[in-house]
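The chain below stands alone, shown as structure tokens; this is the form predicted alone.
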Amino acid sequence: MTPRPIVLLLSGPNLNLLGERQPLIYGSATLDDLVGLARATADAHGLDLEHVQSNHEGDLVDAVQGARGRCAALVVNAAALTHYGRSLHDALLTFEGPLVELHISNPHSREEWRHESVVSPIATAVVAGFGGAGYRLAIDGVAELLRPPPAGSTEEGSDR
């Protein structure tokens, strides 16, 4: 039996407070609820899901480095690090599989400082503004990106 591909889900600063922090923006689901949704979606696609949440950028950098050569894809909700996490950006550049940037809200409909992302320029895809359902959509997207193209197809796959 071959091992199932692993998707690493990274959650940045303050996401551990989901469910109690700004529910009008982020909803009432907890991070555990959203990780559970992502895990169930991954399982339905024949994927394993690992999750790392940290309020410290270096921990997320370490997780990305540990995923190299081991994980098939990354889904990253970098939270505020999205806008200034240069060391996270540099670590993500070293990962060779699909990278999906994830946001619960739509950063472009919020404060000006949230409009710039250090992750988007290197991401394969971005899922934003779908609330908690974005976790399911991100994993569905990763599963599609990991699916081999049909025989005889000229599909290219990831741009990274």
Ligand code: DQA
Given for the second form:
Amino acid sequence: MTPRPIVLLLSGPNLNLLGERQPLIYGSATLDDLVGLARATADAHGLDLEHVQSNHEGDLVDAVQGARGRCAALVVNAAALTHYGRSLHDALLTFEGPLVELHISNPHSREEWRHESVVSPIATAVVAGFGGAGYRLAIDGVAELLRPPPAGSTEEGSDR
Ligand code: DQA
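Okay, that's the form predicted alone, but what's the structure of the form predicted in complex with this ligand?
Full assembly next; the chain just shown is listed first.
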């Protein structure tokens, strides 16, 4: 049996506090709930899901490096590192597959400093502002991006 493609979901600083952190903005679901939703969605698409959460940028850099040549796609909610994490940006640049940037809230409708993203310019796609449902939508999007083009199609695939 051929192994199922692996999607790596990365969660940045403070996302471990989901459920108790600013529920009016981020909702009442815990990170475990959202990872469970992402995993069930991945499973329905025939994908395996791995998840790494860290409050430390270097851990996320290590996780991206470990995904190279092993994982089919990345889904990244870099949390506040989205806005200034240059070493995470550089690590993500080395990943060869689709990269989906994910946010629970819509950072563009919030404070000015959240409008800049070091991930967006290198992301294949962005999912933001759908609350916890974004975890399902991001995995649905990854499945779409990984789907091989129909035979004979001239449509270009994702190449960042
Ligand atoms: C977030 C948005 C970021 O601006 C913030 O720092 C987070 C969460 C989101 O999922 O909406 O921690 O990435």
